[in-house]
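What follows is a single chain, given as structure tokens, in the form predicted alone.
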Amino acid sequence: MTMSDIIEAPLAVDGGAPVIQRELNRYKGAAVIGDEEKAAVLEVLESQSLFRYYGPHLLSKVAQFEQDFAGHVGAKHAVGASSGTAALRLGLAALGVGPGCEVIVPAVTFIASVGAIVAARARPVFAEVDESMQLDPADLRRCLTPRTKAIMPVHLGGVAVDMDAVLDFARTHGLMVIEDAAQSCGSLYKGRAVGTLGHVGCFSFQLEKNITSGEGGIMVTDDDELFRRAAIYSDQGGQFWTAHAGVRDTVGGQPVIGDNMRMNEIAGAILGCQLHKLPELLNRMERNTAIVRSAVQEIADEHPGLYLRPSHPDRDRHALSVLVYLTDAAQADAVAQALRGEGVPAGKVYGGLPVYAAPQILNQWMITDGCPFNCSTFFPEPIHYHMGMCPRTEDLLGRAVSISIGPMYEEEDLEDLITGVQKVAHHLL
């Protein structure tokens, strides 16, 4: 059959053969864990000392990567932690957003960006993206309030966000930033590693992350005392009694109430051997991303109701995603429908919806009653979330189809995807 024939033929979701019939593996650092990951693992077991801090034979695991990676990345200070989440906590913590606070965070992110602010007793608002899919810059002086102490940018997908249009707009206002790299780790925004340009940046290492150890995290910082409080308070505050009648105290200084968001030796291990393989991970994905990118670039030229995210080769060198606009959002959805039909790993960017969207967002859900939404003391207004809060960012989302590209993806691999690509174009557009 030839290439002609494969486009032309009745698109699996009308009952035609699906250009790919095998799962492509979108994987990354997972899709590389091997022999050095599981002797690490092995090395831990058996020194009994599966706790950072001690054991029989402690091997330092979690020190070590949180020296490497602070190294890696271009920063002074790391703290690992038990999620991406948790990093997002320690960060909070660090810059003392609590009750009284708002917090600006882009209306396209994971929930665990909002249910961090949330568990500070802060508030959320939310900023329209851009064509990004990233924050705009140009919607912070419509959110900003008398409470707003920090900014959240989000570097969704290995896309970074506008970093010195953000940073200048915190500077003049007084507002600390605190950068959410969770789906982005190694990605660079001029040449600098984010996550390393505000105060403080947090990392995820969840099985889809570019490094992972099934769950993990990381806060990056320069700031000796943000260090500190993230520290103490990952650790129960630090300076404690332990169960052995000594006390632990890792950073000194004044200790508080906090709580146990510590990684464990085996993360550490893990991350520590995959954080060697990060580079060529990334050096695969940009490749591999710049393949589908130029094809798509050729389809879309000749299909005009199809054009792609604008490129910004300082900010999306190591996009996760190649990230396409149609014209209205129900031939998005008919185009992402017919490409998951033809084995291409495509869909709507959380399925085209804004993170305010979710129920509890929406009705302001929590386990407990009172901060951020039920404490007049500090908010004396309520805040309301409601769909139309941002027009642009919901236009932006229904329309949007993502194809995921993987940096193990061969050359076949990147073939099929793209032919898929063409025939849904032939028969939709």
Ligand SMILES: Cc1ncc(COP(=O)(O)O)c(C=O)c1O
The other form holds:
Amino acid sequence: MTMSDIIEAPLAVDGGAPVIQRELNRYKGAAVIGDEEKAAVLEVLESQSLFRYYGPHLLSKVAQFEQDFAGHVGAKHAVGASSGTAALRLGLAALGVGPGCEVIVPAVTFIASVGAIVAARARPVFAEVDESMQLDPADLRRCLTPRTKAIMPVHLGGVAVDMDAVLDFARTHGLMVIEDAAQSCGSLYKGRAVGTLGHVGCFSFQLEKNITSGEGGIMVTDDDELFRRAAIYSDQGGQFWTAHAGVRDTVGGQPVIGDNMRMNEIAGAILGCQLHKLPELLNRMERNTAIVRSAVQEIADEHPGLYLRPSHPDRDRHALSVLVYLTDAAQADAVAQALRGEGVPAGKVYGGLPVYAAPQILNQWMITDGCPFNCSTFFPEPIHYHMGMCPRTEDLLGRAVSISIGPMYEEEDLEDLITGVQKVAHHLL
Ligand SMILES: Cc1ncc(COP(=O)(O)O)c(C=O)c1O
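Okay, that was the form predicted alone. Show me the form predicted together with this ligand next.
Below: every chain and molecule of the assembly, starting with the one above.
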């Protein structure tokens, strides 16, 4: 079959043969787990010391990873955590976010960003995103109230938020900045690693992320006191971390009632290996994304109803997807469905809905009552969430289709993926 035969053949959603008839390997760090990780895990098992602070033959894999990770991104301190959500909770605790505080968060994010704010008993306030599908700094002023304590820019899908504008706004209004870099480990903003630009930055090592230990997270900061607060909070208020327990160092200070969000030694060992693989994964990601982006741009040039997310080379070198906009939501739905039918890994961003569309957020359903939604001492007025809160975001999400790119895609995968897009554009646009 010639290329034009393939493109002109009926769409798979109309009963034709899909262009791609295999599952593309979309995994990142998980796809390169190999002998190094196996050996590192075995070493920890043989040491019988799976807990980070003591054991019969402690190898201090978590402590080493914290040091290496901080060095890698260019931060002074890092605190390993049991998940990305835990890292966000450590960051918020370090910043003193609690009842009576509001945190500005983009209307497009994974629910964990919101959950961490609510777990701190603070109120999430939703800001619009712009066409980059990232927090729109121009909307911060609308979200500002006397209760605003912090901004949580979320670097979604490997793309950095316009941080200069966010940091300017934060400085002007005396706000703290906690970066949710869960999806963007290693991504750059003007040459600097995301997660190191605000007061604290948080990363996830869940299975889908750029590097992974299945579950895991880390918080970074340049600030000694924020570091101390996060470290002790993660460790039951400083049970093992402080000099009091005689294990780590002498800057423990006053203990507090904390939580357990510690990373374990097996995760630390795996992540130490994965960190070495991150630069190569990011190189492959950059190359694959650039190839698909320029091919889709050519397709868009021929089809006026399709346009790409504006490119920001300072922010989107390591984008994990190619994002396109259609003229309306119905067309975006049809295109997303047709692409998936062809085997192209594509879809609406978070189902085409803002995070606040989740019923538990709209209805403020929590596992227990009280702050931040029902606690008049700290928040005398109720807060109402409703559809239509961020109209621009709702419009953009409705019209957006995201094509996922993986660092492991080979030449043939990229060619077939592009053919799939050409076929759908030929039939639907
Ligand atoms: C934007 C964002 N924030 C936070 C998290 C939470 O990370 P974890 O799943 O490691 O708790 C995720 C994870 O998927 C995420 O995508």
